[in-house]
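As structure tokens, one chain now follows by itself in the form predicted on its own.
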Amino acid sequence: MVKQTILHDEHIKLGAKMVDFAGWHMPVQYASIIEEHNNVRNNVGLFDVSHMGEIFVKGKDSLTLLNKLVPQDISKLIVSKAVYCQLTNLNGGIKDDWIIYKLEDDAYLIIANASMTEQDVNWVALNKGDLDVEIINESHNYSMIAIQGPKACDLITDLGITSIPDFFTIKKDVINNIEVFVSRTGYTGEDGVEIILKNRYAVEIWNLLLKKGQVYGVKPIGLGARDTLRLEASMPLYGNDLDESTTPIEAGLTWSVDKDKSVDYNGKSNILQHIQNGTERKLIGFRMIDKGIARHEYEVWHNNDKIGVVTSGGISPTRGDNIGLAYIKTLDNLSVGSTIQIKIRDKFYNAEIIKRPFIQKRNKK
């Protein structure tokens, strides 16, 4: 059975085109995807991301458990701070990618991908053993609204949030006499915040944001623009660019792995080997030279040899060209500036390897 967020009926009222996504009935667009995309880049956009998972991990051994699960050193987190990391399997493959917030000593909040939440909870429980930890999946009780764009913080200030959290920080606050979490991460490359709140208040806050945001040009944003925005910012999508056969190093996420972490974690030996010895394949960014759009699972070729596969691709409204991400063999003669071919419907189209991200990120650090 397809799930619905608490805001489902609000999307219908706004004329959204709805689709099934990760087991949820979600808005893919309200108007034009390009119009919504550009509005986030220039003004402010409102996203219903209530399908994401909220998992609370509490107890005196919670740090020990989390440090076993991810390559990041969670002991370095101070209260209210967050970290991006990967949930790894025993071989170092990525089971999911998470944001972990430290709410207080021995209490953490994990934001998990919608389609993976139940599996993640099960994996965490399997790794718990005899540790003194409470694992609470509160995903069905919480909603999440993301406010993204250069005017996002102005809108939030108008709602009474006078002290906006620093980048990758979370705080408790009050909007309209409603207690909420306000975090500052984002998935668009723009500045902004997420409001995490109990379901019963979600409609009220959503409509308040739409009303207060009119002066800032706010628009509701669907999954279509969310994908083009995150692609331009070169942010990986689990299930496309990340999966259990991929290590963080292959995915270009070496920066998110704590190389000096002393305690063991799932897949540590393989991940460290990839850091020390390199990998046989790597994730690259490219732009189409020839007219054509590269899509997920299209083949990548070079010198008449298949060298990889596209994981994400599409139009870049900001750049005005077609871009993509792909895993290719690690070859000495391929680097930024090299020409590759994308096989589209049995024809080969030239593309150029370029640096990522595809646009300059404007989220505040």
Second form
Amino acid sequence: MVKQTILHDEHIKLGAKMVDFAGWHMPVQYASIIEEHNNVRNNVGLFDVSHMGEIFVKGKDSLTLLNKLVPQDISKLIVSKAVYCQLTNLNGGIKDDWIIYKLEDDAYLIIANASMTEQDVNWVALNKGDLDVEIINESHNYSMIAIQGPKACDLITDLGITSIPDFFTIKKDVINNIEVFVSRTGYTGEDGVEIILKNRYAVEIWNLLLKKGQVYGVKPIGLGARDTLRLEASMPLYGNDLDESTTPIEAGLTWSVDKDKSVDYNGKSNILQHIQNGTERKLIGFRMIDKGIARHEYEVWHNNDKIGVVTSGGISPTRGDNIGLAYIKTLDNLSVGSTIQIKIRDKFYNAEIIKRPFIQKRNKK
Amino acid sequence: MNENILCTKTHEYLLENNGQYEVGITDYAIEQLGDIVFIELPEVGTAFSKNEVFATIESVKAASEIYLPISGEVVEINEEVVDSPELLNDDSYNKKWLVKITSTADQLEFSDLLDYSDYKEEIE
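Could the form predicted in complex with the partner chain be given as well, to go with the form predicted on its own?
After this comes the whole thing, all chains and molecules, with the earlier chain placed first.
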């Protein structure tokens, strides 16, 4: 059965075009994906991301368990801080990507991808063993609203949030006497926050944000623009750019992996080997030179050899060209500036490997 | 849309005009696609059989193949929409055909085409 978020009827009222995504009936666009994209870059946009999973981990062995699950060193996380992580399998392949928040000592919140949440909970339980930990999947009780764009912080200040948390920090606050978590995170490359709250308050807060946001030109934003925004910011999408056969090192996420982490974790030996010896393939960013749009699973060629595959591709409304992410063989003669070919409908289109992210991110304040 | 168009179940339309046919996609198809960002059309002089892919239209989300409703030869392409694909989304733009074709198709090729009112019932 296709699931609905608490905000489902609000999307219908706003005229959204709805699609099935990851088992959820979600808004793909309200009016125009490009207009919604630009509104987040220039003003502020609201996203219903209530389909995402909320998993609470509590108990005195919480840290030990989490440290076993991800390559990041959770012992370095102080209360109120968040870290971007990968849930790795025994080979170091990525089962999901997460944000872990440390709410208090021995209490953490995991934000997981919607379609992976159940699998993740089972995997965490499997890894728990005799540890003194409670794993509570609260996904069905919580909603999540992302407020993203250069005017996002102005908007939530108007809602009575007294002090906006720093980048990758979470705090409890109150809006209209409603208790919420406010986190300075997002999936757009823009400044902004994500509000996590109990389901029964979601409609009230969503409509309050739309009303108070009018002066800032707020718009509701669908999954279509969420995808173009995250691609420009070069943020990976699980299932497209990341999967169980890919390590964080191949995925270009070495920056997020703790090389000095002393304790063992799932997949550690493979991941360390990938860091030391390099990988046979790697994630790169490219822009189309010829007029054409690269899409998921299109082939990448170089000198008459197939060297890889596109994992994400599309238009970049901000840059005004077409961009993409691809896994290619690690070859000495291929680096930033090299020309590659994307095979589109049996024809070859030139593209150039370029630095990521594709745009200047504005979220690190 | 012009009430005289014939439509396919895959949302192309065909309109006879002075011995030629204009071929495009229906207003419903445009609405479903959303922002159109890329249009690839064949060269003038190319011949296609009925239901053969003759064009590709890409929205932000995906690429869609466009099928020729009847067999024919391309005699003109709409360069304006190739240069500015977003014109297809513009309600005030009235030249929404993709190609013009000549055709010697027999009646059989028309038998599965729907007139506009039947098409509208079909999509409801």
